[in-house]
Each structure stands twice: as structure tokens, then as C-alpha cells.
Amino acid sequence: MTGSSTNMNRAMERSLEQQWIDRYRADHDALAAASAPALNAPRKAALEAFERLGIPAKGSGNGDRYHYTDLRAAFAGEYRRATEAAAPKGSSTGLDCPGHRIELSNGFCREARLYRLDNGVMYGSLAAAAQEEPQLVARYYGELTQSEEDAFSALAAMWALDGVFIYVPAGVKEPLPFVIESELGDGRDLLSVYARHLYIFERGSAAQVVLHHRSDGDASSLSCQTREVVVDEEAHAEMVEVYQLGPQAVSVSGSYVRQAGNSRFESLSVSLSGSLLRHNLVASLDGRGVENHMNGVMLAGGTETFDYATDIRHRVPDGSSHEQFKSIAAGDGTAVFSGRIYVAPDAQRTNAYQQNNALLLTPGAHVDTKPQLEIYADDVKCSHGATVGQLDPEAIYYMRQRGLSLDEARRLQMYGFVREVLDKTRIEGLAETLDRLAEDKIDRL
């Protein structure tokens, strides 16, 4: 008996798998059909990468990479496809950042069309650049990607039908930044959104990418995307992605980045409502003197669960990381760092750090942490730490002393403790804001 209870219950694991199999087979047609060549041509590897891996279990079983969220049930709906932008809301709930605006609604631009600035600037829809541009968008597609072993990427690159595409040539310097409204949901329960990104920074160019991500009401929804970003030779790139979504909004995402020579990329992710957000930020640093800054604030309260899972590859000498991450779970919120960073064997004189510090407000709050340091070569500059713990009862002491209450002195606390992040962006009035969403959470937490 109970070798046939495993079986069946092997059987009922893999059953999930299959459901997602039959309705992307049924969709291919509509899907082939409304693509350009260049977003069809990785569907066919993705379906037999997605047939192999499957959707990972919580556990060891698949390594640290998914060892503690349960993901599989987050994809347990009988979930319905987003085929276009949903109706567009009276009122703007976006970021107050000024710059070149582009809507996304549920995986599809508002806008489907390529914008071209003086400069030679391209951005806009990705479906509309490989239509127009179907040599440029072949030539990156896909490539950061092909190779990682990843269920949910491989959904991605399946389903998606557009996304968001950024092309800045070499040597432009785009003072305005790129903001990046996307919106989830369509008011219906059950609904599966897909994208695929593309941003492409030439050598010696410069942009700053800002990403909102924002659903209404309480409908459940399920958003699977994936970026790819080329940051070439002496490049500088920085993106910040801010997570506002719905109490049963999920999103299972995933950041590709590639650098080559004296290139600089900085990122800043923050995480402040939905009921499960899992990222994965991958970066490979392929040329002497890349420098990679990633950075990210978790917010978890009520039953939200947020997680990070990062991998920062030196692979050439002479490169530099700074990775830092700071998380707060309160009520039976969880909060996941999982960050891990690989060092090749001739990557010598590299210098990474990485840092993962976290706060517990109650008793059902969670929080994993697991820094991870692999290093194959001898002359390095490599160090890491996490800390979990609660809030200093003597600085609270220290401050109700000087007249603040006992909520007032452990707000403060918290804001101290996660500003220090949000301020390293350099977009301009961006950190105000930041800070601003930070402060909010913070007071219902």
C-alpha cells in the first residue's frame, strides 16, 4: 500500500504540470499566430524545458534555489489567460517620477508601438520592436535565458505575447528615466498574466529603468515575467522595481542580467504588499572591471510572503558586487533571502559583499535567511552576514525618553532600518518617495 500511495501521489504532483501543458498546446496556434517570428522562435525549447523541470516543490529536493516557498500551489487555479490590456481606470495611482511613461496592463502595452526619440532611443512595446526591429530584438532574445534551468522563466518565454522593450545605442546619455507603469488584474478572479522584457543598454550609454507594479481590489491573479537586460562594455545602467499589488496577487518573477567590460548596473527591488511575490535576480559579470550593486527591502505583514533569490556571478577578474538586503515581517508575514555568490576559478581580484539583515515584529512572523559564498579562486576579496532579530528595546527606551510614544519610537526604528536602502537609488526625487511607501507600510505593519 504504500508504495501505491506514493505513486498516485506522484501521479496527482505531476497532474498539475500537465494541466499547464494541455493549455498552452491549445493556445499555441493563437499564440504563433499573434507573434513575430523572433518571440516564437525559443516557445518550442521553453515547453520541453517547462516538460523536464516542472513546477518545483517547497524543500531541499530542488536545491536552495525553491527550498522554502511553496510555489506549487500558488499554481493550483484553473487559471484563465490575459489575451489583452485591460480597461484603462479613471485615476493614476503611479509613482510620482518624471520620464518617459510606458502603461502596461496585464503583460500588454497600452500602447502597442515602438517610440523613437532624436537621439536614437527606442522604447516601447516588444512585440511592436520585433515587428520593426526583428534583427535587433533576435539578436538578445531569449539569450540570457536559454540557459537557466528555470520552470517559470520557461512559462514565460511559452505564453508571453509582449512586454517591454528598451534600446539606448552607444554612447547616449538619456537624461529622463524610463517609468514603468504595469498594472494586474481585470476586477475577475483567476487570471494569468505573462511577459517577456528586453533592455538593451550599448556600450557607453546610460539610463535609469523604473518599474511599479500595482493591482486593485482583491480578485486573484497569477503574473509570470521575465527581463533580460544587456548592459554592454562601460554602460550604466540602474533599475528600481517597487511591488504594490493586491492581497491575493501572485508573482513569480525573473531579472537576467548580463555585464561586459568596466560596466556598471545597480538595482534596487522593494516589496511592500502581495500575497506571494517571488523574485529571482540573476547577474553574470563577464568582463575585468564590471561593478554590480543589488540591493532590496521586504515588507511582509498579515499573511504576505516575500521572496529573494539572488546569484551574483564573477566569472572574469578584476570585478566587483555589493548586494544588500533588508527585510521586516510582522503578524504571520514571511520574509526569504536566498543569496548566493559564485566566484569562477580565474575571477581573481574579485571583491563581493553581501548582506542580509531581517526584524521580527511578532511571533508568527518568519523569516529565512542563507547568504551563500562559492569561490574557486585564491585571491579574492569576498565576505558575508545575516542578522535576524527584533527591535533595540533600549533605543526605544532611549526615545520614549525624549517624548515619543511607544508606536511612534518603534516606527522610527523601523524606518531607520530599511532607509538606508531605499536612499541608494540616484534617480532624482525617487528615494523621497520610496521612502514615503516605506513609511505607509511601515504603519500598518
The other form holds:
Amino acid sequence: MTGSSTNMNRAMERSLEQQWIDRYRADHDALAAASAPALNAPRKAALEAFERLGIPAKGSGNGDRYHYTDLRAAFAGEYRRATEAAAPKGSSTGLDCPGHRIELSNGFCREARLYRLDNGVMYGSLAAAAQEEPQLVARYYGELTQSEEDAFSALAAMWALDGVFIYVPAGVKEPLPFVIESELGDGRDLLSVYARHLYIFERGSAAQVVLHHRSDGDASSLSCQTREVVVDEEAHAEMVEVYQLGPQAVSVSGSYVRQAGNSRFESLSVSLSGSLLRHNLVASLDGRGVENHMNGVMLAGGTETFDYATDIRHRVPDGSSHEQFKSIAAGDGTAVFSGRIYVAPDAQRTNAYQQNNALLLTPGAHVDTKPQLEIYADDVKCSHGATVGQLDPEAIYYMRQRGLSLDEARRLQMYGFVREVLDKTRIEGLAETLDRLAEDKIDRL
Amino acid sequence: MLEVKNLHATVDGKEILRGINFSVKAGEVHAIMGPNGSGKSTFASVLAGNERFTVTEGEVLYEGHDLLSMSIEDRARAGIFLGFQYPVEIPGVSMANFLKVALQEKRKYQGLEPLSASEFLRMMRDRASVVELDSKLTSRAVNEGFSGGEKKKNEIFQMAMLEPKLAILDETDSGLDIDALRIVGTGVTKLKRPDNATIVITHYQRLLDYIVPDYVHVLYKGRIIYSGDKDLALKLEKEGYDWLINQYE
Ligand SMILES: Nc1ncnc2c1ncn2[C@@H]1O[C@H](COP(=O)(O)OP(=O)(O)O)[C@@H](O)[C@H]1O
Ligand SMILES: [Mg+2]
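What does the same protein look like in the form predicted in complex with its partner chain, given that the last one was the form predicted alone?
Below: every chain and molecule of the assembly, starting with the one above.
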């Protein structure tokens, strides 16, 4: 790692926040010179927000959105900022999913370009899009990220140089999914990685996005990324995200979705592995008749901590939201779900459903689950439920009576438990892949 | 095939089985009847190896082996099948996958080669027809969203797939309408072979119209208090258990 002992001592004397602020000041000119105006625009305000917000401590900060997980410790390392993609590896480690492939390495698109399809679809590097389509990017970039209210979102805004850009124009139903393979770390340094992503799905369009985040076992990284997803009127979009990070990878990510009238957005986030994965999933239901589905699976073993904070904001009448999260915690693993549902005073006839079911397999494992309902309208159907339990002994007995071993019966029950969520994806062939990945992880729990 | 000697069992310190003596030979059908709470399901559970119950005395020999020292799954693989009074739902686990694992485990235990995927599918289709089970149900999760009758048919379907040597059917007839009863009854009869045996636990004579028993036993307060032939079931249906209980007490 970097740094002499005098450096270390000096670093210890400054506050954690000040260290990050100093790092940013040192990087500022290089960032500004490397970026298009759209990406530079929010940096200053984000820095000010970060100075004001600080890195939330466990049990405090941001309306107790960061109540359960200590993120400060992860930010205490001496990081080297990733400034380019790492050298490509020979072997393919990607998901087996056909589509428009976009490869990211440490937050940078391996091909720094924007692809254009005949139907008007554009996808590829956000930095390239900001150069080639400055108006389009400027129109949406930073609209949704809350980089002035969330410290991690602010960090992503301060440092991001690239990310993924996807644009599906009005009325286009793109048949192939966009498949993003994102690789973290380089196996040498303790890397800090930043990226911002922007997906625009215009009126009446349809699209699917698959994201696969992975890192090698020996790669250390701290990743702060945010994604803005604009879902216009009557657009239908589905997004599946799989985290398969190594034991030295920390990721704090924010997904900010805005839906206009009669649109439908479905997301599935699967946390298979990683040291510490924190996900902020925010959806703002801004038009009438919107449908939002937010699903997730956490499989936390060892000392892994996976923490989802969802925030569904029903701003207008007649919206529906459906959240289903399932977690299994084993070893000394931790699975956290806190789900906020906000229903604005005039968002009548809102239908909001939230469910979190967790299996706690060992005495050292930990599960936290908390619904947060802020309902200001009176004609609202809102149901939420949480269960934390063990495997069902009756089901295990039943399976063993048919000849399955105790171990197989336990595993089959766990497979079944998460499969109910994983199989919700409609992306061709993906459910089988997700089932297989989840089963591999369950076998190692 | 099965030799039960002076079997005592408890649950939560309460003695439920109080000295059962019972034996079954290959090719036989035994019916066990008796009032509610007399210990019929407990007896079946103890034979299957349910860990909620503790055997405090007695022994059980199955094909010459000490059954009580075998694990639940080894008993199953060695050919003991329990049709549950209350079949369990297993969300997210498909019938097909569940049965595939069960069948391959059993074949492995018996030293047989695994079935190929196509052999397995053919067998599923074939055996589902024995109990007129809607083939759509075999692609669903185990017992999830099945009606009461479907659950019971599904037990017999699994029995048909696993081809047990000793099948114990615990009130498979309860909650069935006339049609389902006929299907289950004839299904079990179709599966009968000279080298297997069946224990039918029931309240009613009506299932025994299809599955004709060689012996009928009455279990009361954890003991077999009377045994007879198939006519005993008819008499019990008409006259109830009181005459037997009075005689016993
Ligand atoms: N798991 C259990 N815990 C406590 N008591 C039980 C349990 N299972 C059965 N019993 C008791 O054992 C007795 C016999 O029950 P059971 O074997 O189910 O009878 P049957 O099947 O003949 O109706 C009853 O008094 C019942 O309450
Ligand atoms: Mg019973």
C-alpha cells in the first residue's frame, strides 16, 4: 500500500472527511481537464454537499437511512483513485447473457465510444455521450441523483469521469438487452472507483438492462457509483443487477429512477458476494398509473454485509409499487433491508406492497429489517410484512422422507426460497443463470 | 418385512405409543384404524424416523435391519414411504426437481445407475397418469397451491415414482370426494406387487373397498387392542369402537 509512516500520521490527524476533501482538491484540475462540461457541472455543489453531510456513522445520518451498517470504516483506507480501465484479462468471467455488451473496468468503459443502432438507440460510454450528445446528457444528468443530499452520491458526482449511457428513443422497443459487465480492482492497489450511469427510456419505449459486477478475490476496491434512470410515459423497462464481488470489494451504489405516467419499471438486485455492499434504491413515481417492481436477493455468508435501503416515492395518484426482498444470512454474515414508502398527500388510490423475508442460519448471522411508512394520503392500500426465520423443519422432514439427505433438503429449501424472487425476471434465459449462481453461493454458505 | 416389538414412544415426555407389536410380510395389506388421538400418525412417524418422537423401548426390524438406528433418508431409500396426513408445501422447489433428486438418491443407495433425463420424464408422465394427476402440477412447486385432493393424489404419485417396498398411507382418504377416493384407491391397488406391502391408516371403511386389507388392526391409546380380517372394518364402520374399547378397559 501507499504512504510512509509520516503520511499515515498526518492522515490520522485529519478527519476522515477532510482526507477525502483534500484528495478531491488534489484531483480537481485533472478531473476538470478530462471531462465534458456536463460531467464537470455538478462537482462543486457535490463537494459542498459532502463537506456538509460527512460520511454517515452507523446509527445516524440522513434520516437514519444509514442506521445499520458502518460505512466509515470502509472509507478509512488509503485509496488510489482508478484513472483508467485495468488491463483486460484473458479469461471471460461474464454472465452468459446475449445482448449489447458494454464492458466497464473500474468505472471506465473499455471502449470509450458511443454505439448507435439504426433504430436510434445509443449506448456506450457516458464520457463519449457527453462529448457527442451534450444537450441530451445535460438535460438529464444530475436530475435524479440526490448528490446534494447523500454523501456517497456526492462522492460519485465529485469524481466520476465515465459510466454507462443508454438511450432508447420514443416508441422503440429494443429487442436485445443491454448487458453491462463491470469489473472492479486491479489486483495491485487499494483502488477507489467512481462512475455515474444514465439511462433514458423515452415515451413508449421498451428496454432491458443486465448488470454484472464482479471482482477477483485478490482485488481490493471501494466503489461509489450512481445511476439515473428516466422512464418516460408508457415506457417499460426491466433491470437486473448481479453483484459477484470478491472478499475485498466494498460497493456503495445508488439507483435513482423517475417514472412518468403509465410507465412500468421492474428491477431485481442480487447480492451474491462482496465484503460490504450497500444499495440505495430510489424510485420516484411522478406520473399517474405507474407500476414499479423492486425485488432483491441477499445471500450473505462469512463476514459479508449486504444492506439495501429502498425508497419508493408515490407523488401522484393511482400508482402501484411492489417490493419483494429475500435474504439468507449464514456464518457471521449480515443482511439488512430498510424500506421506505412515501405517499404524498394527494397520491390517492396508491397501492404499495412491501415484503422482506429472511432466513437466519447461524447464531453469528444477523438480519435487520425495517419498514418505514410515511403515508399522507387517506385512500391508500399499503401492506408490508417481514419475517425472520429458520428453515422449515417440517419441509426438511418431508424431503428426507423421500430420500433426500439433510443437507440436500436444506439446500433445496434455500434454493426454493430465493428462486421465487429470481424467477421474476423476464429476460430470456437469465432466470436459469441467476438460479445457478444463487445455488453455487448457497452451497458455500 | 417389518417386525415391530413392544414399541414405546414419547413426545415432549408424554407417552403416546405404549407397547405396539405388529408385523407385516411382503405382499400384505394392513389397515390400522382407531379413534382420533389414539397414536396412528405417531406410529407412522416413528417408523419414518420423525425426530420429534423419542423411542423409549422396543425394537423395529425392517428386512432384518434395525430400522430405528437408520436415518430418515436411509429408511426412505431402503423403501419406506410415508404418505403424509398433511403433505407439506415447499415454496420454490419444483415437483420435478424434488422427485429427480429423490429418485437418484434412492437409485444411488441401491447401487443403480442414475436415470437419464428422458427416462425420468417418461416415468413422470407415466406415473402421473396412475393417479390422474394433472401434468401441469408436476411443474409447480411441491404441494404449493394444490387443493386438498391434489395434495393427496400427489402423495400417491410420489409413491408411484419411488416404488416403495413398504408404503404407509396416513389418512390418505380424508378430505377426498368420491372421485378422488376412487382414483387414489385404484391407484394404490395398481401399485401393489407381491414383493411390496402397504399399511393403510384410515378412519373409514370406504377406502378399503378399493384397497382390500388382509388384516385390520385397531389402535387405541398407543396399543393394538384388536386385530381381525377385512370384515372387522365393516363392523367398526357400523358399530363404532365402543364395544372394543369397553372390552379392552
Ligand atoms: N408433536 C406432538 N406434540 C405433542 N403431542 C402430540 C404430537 N403429535 C401427537 N401428539 C399427541 O399424541 C396423541 C396421538 O396423536 P396422533 O398420533 O396424531 O393420533 P391419530 O393419528 O391416531 O389421530 C394425541 O394425543 C396427540 O395430541
Ligand atoms: Mg393421524
